[in-house]
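Only one chain comes next, encoded as structure tokens, the form predicted alone.
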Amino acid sequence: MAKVYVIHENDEWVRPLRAAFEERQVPFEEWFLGTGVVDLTTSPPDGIFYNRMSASSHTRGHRYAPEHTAAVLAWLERHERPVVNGSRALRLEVSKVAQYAALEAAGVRTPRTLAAVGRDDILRAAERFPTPFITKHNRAGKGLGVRLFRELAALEAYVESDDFDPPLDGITLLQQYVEAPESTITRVEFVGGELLYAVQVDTSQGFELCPADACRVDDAFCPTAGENRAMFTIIDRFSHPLVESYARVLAAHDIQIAGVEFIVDGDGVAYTYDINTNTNYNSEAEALDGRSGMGTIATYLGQRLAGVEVSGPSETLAAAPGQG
């Protein structure tokens, strides 16, 4: 029987999706790709394959999960299995440079950014970069590695200290600091390439902003509510010219499910700075709004699954590559 196969490395982030599948009676199986073997002499099973691999997998002890996923996706695509968020999506997930290139190619404004490798080049790049600016990792997730610097001396002290956090792929980004008048950003969610909803996020409490409920436990700077207002608020009847542009970018890179984030400065100029192809949702915001991101994903994948043609009995099928 064909199933939906969910490729991931974070059990906590998949729990609400499991519940959504079970509620809709969509058959599914999980491929946990923290470790495992890909047998290239076999054919993948029939079904729909949903890639939920995250750029932040290394923070949970799964250093090579994205590379493992890339191998699995290459195998699936070689056998023409339908993949939701395939190889091209993974490439953008693990590289903000690739994200900005894709956005700029579509005419979407991104913050001015320099990419530097090594401490010396970070400092050399900063000498010709106006302050204030932020640094971030090219491959991060959850806003990890984001720091604000209002003067060059502060960056020098940080880079030369033991506190310096080297990026996983060696690439540190120096980026224009865009200050929003109300300390908020907007995250636009897409499922099946279409707008699901947009959520306003309160950024006043820190940079590490992840909407998943599990982040309340794992990340000190990712609460679900501030003292005076909810941290995540779904915007009713969201409309913005960027929605159409984002849809074109996602379609051009074969991305079906994603959250795209932008910030608006004091002059009303919008800057887009992140494409998250492993998007999560906040249950408290959804409970108030009535819409469900994981429910919509489960419905979408179930509809895609209904159109899958099942191979004949002679087809050789592989074991799950995440099970060794």
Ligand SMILES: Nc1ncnc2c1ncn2[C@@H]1O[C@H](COP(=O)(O)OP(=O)(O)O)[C@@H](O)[C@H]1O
Given for the second form:
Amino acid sequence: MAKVYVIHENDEWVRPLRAAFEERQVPFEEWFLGTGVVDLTTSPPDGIFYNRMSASSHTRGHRYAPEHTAAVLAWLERHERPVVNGSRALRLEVSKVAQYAALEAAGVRTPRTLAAVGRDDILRAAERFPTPFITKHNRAGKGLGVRLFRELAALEAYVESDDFDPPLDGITLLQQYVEAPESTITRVEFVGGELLYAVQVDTSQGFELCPADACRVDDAFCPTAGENRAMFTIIDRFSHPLVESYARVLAAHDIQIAGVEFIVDGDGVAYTYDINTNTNYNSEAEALDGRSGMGTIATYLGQRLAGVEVSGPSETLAAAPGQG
Ligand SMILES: Nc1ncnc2c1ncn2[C@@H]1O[C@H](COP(=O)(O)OP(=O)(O)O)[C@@H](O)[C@H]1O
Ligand SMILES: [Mg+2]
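To complete the pair, please output the form predicted in complex with the ligand; the form predicted alone was given just before.
In what comes next, the whole complex appears, and the chain from above leads the way.
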């Protein structure tokens, strides 16, 4: 029987999707990648494959999960299996430089950015970079390596200290700091290449902005006396010229499901700085709004599954290439 196969490495993030599949009676199986065997002499099973690999998988002890996923996607694509967020999505997921190149190619403004490899070159790059700036990891997620520097000396001290956090792929980005007057960013969610909704995120608490419930800390609500502003608020009717541009970027890279983040400075200029092909949704914000990201994904994948043709009996079917 054909199923939806979910490729991932974080159980917590799949839980709400699992519930959404069950509710809709969509048959599915999880492929938890990180270690395992890909047998190239076999054919993948019939179904639709949804890649939810995350750039931050190494922070959960799954150092090679993206590489493992790339191998599995190459095998699936060789067998012409339908993949949602295939190898091109993965390429963007693990590289902000690739994201910015894709955005700029579609005429979407990104913050001024330099990519530096090596500690000496981070400093060399910073010498000609206007302050304030931030550093971030090229292969990131969860706000890895995001730090604000108001002067060069502070960066020098940081890069030379034991606190320096080397990026997994060796690439540190120096990036123009975009100061939003209201301390918010906007994340625009797409499912099936179409706008689902946009969510406004309060950034006054810092740079780690994973919307999944599993990432939340208890005091994620602003603790300031008398104020209880929710961190995530879904915008009722979001309409913005960037929506169409984002849809074009996603289509050009064969990405069906993603959350794209932008920030607006004091002059009203929007800068787009993050494409999350592995996206998560905030349940409190969704409860207030009524729309459901995982529900929409489950419906979309269920519809795609209905169109899958089942192959002949002659093929040797593979064992799951992960840990079940
Ligand atoms: N250029 C920037 N100017 C101001 N704030 C930024 C900038 N880039 C990132 N941030 C802040 O840091 C957070 C994490 O950065 P992001 O690029 O989204 O990395 P990640 O992929 O780790 O989520 C953003 O959501 C935003 O609040
Ligand atoms: Mg982000």
